[in-house]
Every structure is written in C-alpha cells, then in structure tokens.
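In structure tokens, one chain follows: the form predicted on its own.
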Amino acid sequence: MASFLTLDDVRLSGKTVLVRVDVNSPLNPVTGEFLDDSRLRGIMPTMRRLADAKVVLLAHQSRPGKSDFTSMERHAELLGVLLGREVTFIDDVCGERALRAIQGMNSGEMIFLDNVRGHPEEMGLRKSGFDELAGCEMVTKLASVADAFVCDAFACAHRNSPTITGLSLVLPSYAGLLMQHELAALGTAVENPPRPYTVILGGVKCDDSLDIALNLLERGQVDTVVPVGVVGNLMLWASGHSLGEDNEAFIRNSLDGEFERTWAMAIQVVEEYSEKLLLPIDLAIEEDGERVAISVGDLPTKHPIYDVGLGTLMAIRPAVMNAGCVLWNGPASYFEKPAFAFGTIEIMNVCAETEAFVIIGGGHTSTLVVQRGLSEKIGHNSTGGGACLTFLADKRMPALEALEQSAAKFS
C-alpha cells in the first residue's frame, strides 16, 4: 500500500478543506437527470467525516465538447438531498466569486465549485510535471484560501491535472475514505486474493484486460482467467481460431495503434498460461437480426459475434461458484441489444450467487450491477473504471504519487 496520509491521521474540524471527488455520472440526454448516482453515494462517508470542516468540493462532469458537459449545480443539489444538508453551488472555479465564497465559509458549511474542466488548465496541463502543476493558477489561487486537501477521487486517480495532483504538492494532503476503501479492496485482488481466484475479463478494452491478466498471472496470483466479450474473441483468435474478416477487423480497429502490443500479449498468455485459460467453447452471432448459437468449431463466421454461448456459461459457473475470490471487469456481450444481453446477465447472476469475495471492476459492469439491484450481493463494486484497470495492471497512478509526495513534505 502506498505511504500516504489518511483522514485518520489528522483533525480537520474548523479547517478549510479542498476535496477533489469524481462524481462524473451518466445523465439522461433529454432531461439531464442522473441515471446512476452511485458515485455521489460513494463519497458520502468522507463528507460525513468532514462534517465539522469547511468543505470545498472540486469535481468534473464529462469534458468540453461532449453533450453531457454541464455545470455541477445538479450534482450539488443531489448531494445535498443525499446528505440531508445544504450544499451551496458556486458558479466559479478559482475566480473572485469562488475565493470570496470560500473565505466567507463557517465551520460545517459545504460548497460545490463549478466543473473544474471548464477551466483551461484542468485539461490543458495533463501532460505537465508536478512542479508546473504546483505553480499553475488553479492550484495557486485555491491553495491560498485552504488549509488542507483531500483526494477522494479514485475514479480519476490515474489522471494528472491541477485538481488531482497539483494541490497535493502545496497543501497537506490526505486520502479520503472512498479512496482508502477502493485501494484496500483492489489491493486484495492484486496482492492476496482468497484462493481459488477466478478473473473474468470482458468488454472491448482488450489491451487493458491483457495488461491485467499478465500482471496477475506473472505474480502467480490467479488460478483461472476467463476471457469473454471482445477479449474472449481476441483470445480465441490468438489460440488459432479464425473469427472471420469482419470480426477480426473490428478488433484491430478497436485497438487503434495498440493492436501489435495487445496481440503480442495475447500470444504470450496462450503460450505460457494456457492451462489457466478458460476460453469460450460456443458463441452467439447476429444473423438477419436474430441471435444464432454456434460452436467455436463453426468459426470463422461472416456474422458479428455478440455473446458467449450457453455451454461457455455452464463452464464458467463452477469457476465462479467454487472460487474464493472473483474479479469481473467488462461485459460478456453486446448487452445493449436485448437478444445478446444473456451472457452478461448470467455472469452477473452467478457472481451474486457465489459465496466468493466478488470484485466488480467499474465501468459498464459496475453500472449494470447497480441497475439490477445486486450491489448488496457483491463484495466490492468499484467506482473506478479506468483507474481500476490501471491499478489492477500495476501501472502508474499519479494521484497516489502526489499523495505520497505530500506526506513526505508535510508530515
């Protein structure tokens, strides 16, 4: 575990505390209403811990140019409802209105500044070094009116920007409770999972999934790797099964410039760890708008492969039911099409049924678990998405590095 400070190491009652959270949420494109408020619910323990401080919330929603790039006003309103207290929205990030509002706060008050990605530095300085971030306008102005910084934005801990990493370098900084919870649960998946350990990797992000698979396989921490979805299709291809020209072209295009590296990883997994691979044995294709079952022996196909088949799901079931720990990231199918949601839903159901410690790796899979009301049956449903993938692959996490530097500087 990284050597940074947490809220257990400090008393912030009466202090002005900048708190970076990630409450970036799916919104109804017509009404703007929240489709999933789990990220707002995720930060509530930290908000309650800081109830006697002067809390200044920093967050983003989407990015400039996207249809769901909005102000944080509705986020402030909903958070106030969830907490049962007033959360004041300030239509500014680090200008005079924001600074004046912060300086006028009383203990126990909470304000929510506007979308930090509306300030050009938040996105514009993503490739900057820590020293440049520490001296930028956003950091300099906000730090001038604050006593401490809390990073509870695990979902963007793999990012580098003024409000994620820059503030940690100029203020005493602490990990929030959500950050701690995520790191503890995901640390179990990497360092000391209860055995047997089954890892199900799906979705379209084949490069990320294979980074995770190789990290866990090389550590000797995983017993069974189950590739499904596009990841499963890629692994079938790497193991010698031609998928058909269109299906192979889809994988190449989805990986953009990462295909060669990803293909090399797929071949390495097949050649070095075949005994731990549970590959699909049957699939579902779309033919004339209908779901059609085929065996792997029927490949290649000119039709798109959109799901795993019933035989594959029957093989996956004991690997999940008999496990001590299960990590699942990425859907098994093109679940947005009702006829092809079956594989993803069945894996979700068996994950809810098993007595194993189940970790859901964020993104679409996490949202589906919430929508189907299964959160209480899952050991840990990560809010992380890309950050979760980065952590599980043992890649650089700038937010954690910045917290470590802050601890060394201020403790």
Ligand code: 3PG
Contents of the next structure:
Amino acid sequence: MASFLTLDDVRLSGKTVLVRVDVNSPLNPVTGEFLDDSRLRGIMPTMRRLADAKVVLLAHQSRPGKSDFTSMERHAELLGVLLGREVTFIDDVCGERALRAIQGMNSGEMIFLDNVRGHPEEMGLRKSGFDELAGCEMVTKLASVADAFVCDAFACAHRNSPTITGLSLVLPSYAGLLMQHELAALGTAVENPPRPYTVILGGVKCDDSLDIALNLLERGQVDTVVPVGVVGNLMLWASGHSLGEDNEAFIRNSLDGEFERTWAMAIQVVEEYSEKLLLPIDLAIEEDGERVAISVGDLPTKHPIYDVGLGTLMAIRPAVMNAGCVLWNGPASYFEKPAFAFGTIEIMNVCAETEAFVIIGGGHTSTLVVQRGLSEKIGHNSTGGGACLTFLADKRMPALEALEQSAAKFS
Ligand code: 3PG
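Now show the form predicted together with 3-phosphoglyceric acid, given that the preceding structure was the form predicted on its own.
Every chain and every other molecule in the complex is listed next, the one we just looked at coming first.
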C-alpha cells in the first residue's frame, strides 16, 4: 500500500477535523430521495472512529448544471439517521457562516457543509498543480480553522481539486477507513488475487475496460477475461466477426475520440492473449421489439445486440464457480429493458453463488447488486465508479499522491 498515514497513526479526539467524503448518490428525479445510500453507509466506520472529534464533512453531489446538483442538506439528514446522532447542515462552504460554525463546535459534534462544487474553485481548479491548489481560497480558509484532514472519498480519489488534494498539502492528513478498505480489496484484484482469477468486463466503457484488461494481463495476474455487453461486442469485432453497420457505429460513437486507441488495445488482447479470452458464443438482438437469440456465426446483424445468450452464460458459469477470485465490472446487457436484463442478472446470480472472493467494480453493477439485496454475498462491492476503474487500470490517483506528500511533509 502507498506510504500515507491512516487513522491508526493518530489520535484526533477533541480536534477539528475536515473530512472529505464522496456521498454523491443517485437521486429520484421527482422526489429527490436517495435511490442508493451505499456511499453514506460506506463512511460510517470513519464517522464512528471520529466520534469524539469535531467533524466537519465536505462533499459534493453531482456537478453544477445537472438536475441532481443539490445542496447536501438531505445527505446530512440521512447520515444523522444512519448514525443515530445529530448532523448539522450548514448552508455555506468556506464563507463566514461556515467558519463561524466550525469555530463554535464542541467535541463530539458533527457538521456537514454545503456542496463543495457550489464554490467555483472546486471544479475550476481541477487542472491546477498541487501548489496552486494548496494556496487557493477554499483551502486557505478551511485549513485556518482545522487541525487535520481526513480523506475518505475513495470514489473521487481520481479527481484533483481543493477539497480532494489541496487540503492534504497544508494539513496533517490521513486516509479514512473506507479509503483503506477500498484500496486493500481492490489491491487484491490487481496484485495477489486468489487463483484462478476470472475478470468479467462489460458495460459501454470499452476504453476503461481494455485499460483494465491489459493492465492485469500484462502483470500475468489473470486467468480468464470474459468480455460481455458492448465490450464483448467490440472483442468479437476485433476477433474478425463483423457486427453489422449500426452496431459498429454505436461502438465508434460511444468511444468518441478514444476509438483508435481502444481498437489497438482490443487487437493486442486478441493477438497476444487469445488463450485467456472467453468470448461470447451467442447473443440476443432486438427485432421488432422482441428478444431474438442468435449465434455468433449469424453475425453481422442489422438489429441492435443487447445481451449475451444462454450458451455464453453457461460457459461463464464454471469460470466463476471454479475461480478463487472474480472481478466483475459493467453490465452484460441493456438491463434497463426487461427483455434484455437476463444476462446481467444471471452473471449477478452466479457471482452471489460462487465461493470465490468476488469484487464488484463500482458504478451500475454495484447499484444493481445493492438493489437486488445481494451485497452480503459479495466479497467487496466498491463504492467507486470512475475511481475504481482508474485504480484497476493502474492510472494516476491524485488524492493518494496528495496524501503521500502530506505524510512526507508532516510526519
Ligand atoms: C462519482 O460518482 O464517480 C464521483 O463522485 C466522481 O464524480 P465526477 O465524475 O462528477 O467527478
């Protein structure tokens, strides 16, 4: 693990502690209620560990301009209910009201500041270097009334901003318990997975999926790679099966400027690691609004491919049941359409059934596992979406770099 400090290295009782969390959650567009509260539940261990500190929570919900860009009032309320204690919402980020509230706190109190992305610096300084972040207004003001910073926001550890990286550079800083837990579980997926290790990659983010596949294949850490969903379609195409004009155009368009790079990775996987690939052997297309099964030999098709077929699912089953470790990221199908949810649900069921250590890589797949009540049967259900993909692909995680710099500076 990286060389940063954790809550085991410090006693923060009675101290004023800024805690960056990621509780960005899917909300019901009509009522604003939480559709999934996993990220709030995920930070509970850190909240309990800091029970006798003065805890100041910093978080974002969505992005300015989006319909689910809200204040953090409901988050504060729900966190209070989950913790069974008062969490006071302050309708300010780093202005007079926030600073006065922080300075007036007693030990054991907790306040939740407003959406940090409501302050222009939080999004505006994303491309800035660490020095500029360390000197910006948000960091200077908040740090002036705090003793320490805890980063428990694994789900945005791949972002760079005043409250994710900037605060670590000016205050003694510690990784929170969720951050540690995520890094340990996902570290298993990258560094020492119990073998055999099966990695199922689906969804539409083919570039991210291939970054992960290549990282794991090049490390010699994976036994079977199972591409499904749009990733499966791309890998069939790269293996020489034309998908049909519309299906191929869909992949090109969804990758935008990343198509050439992704295609090159797909070809590399096919050429160098074909013995580890378990490709779909059959699919389901939508024809006149109906689900129709086809074999891969029937390709190309002018109809959209929305699911893998039964034969493919039967081939995936032993690769999951006999594995020591399974990583699954991204749906196998267009599951929002009931006729095509089958592949995704079957993979979820076999992941819940196997004795293997199963890691679910965040995003849609994690939400589905929670909604179907299967979390207890899963080894690790990540709270990170993009952060999880970034970590698994071994790309830069600015929040961790900043924590390391903090440890070097303040230890
Ligand atoms: C997420 O939900 O993945 C994180 O909160 C990061 O959100 P962002 O992609 O808007 O930065």
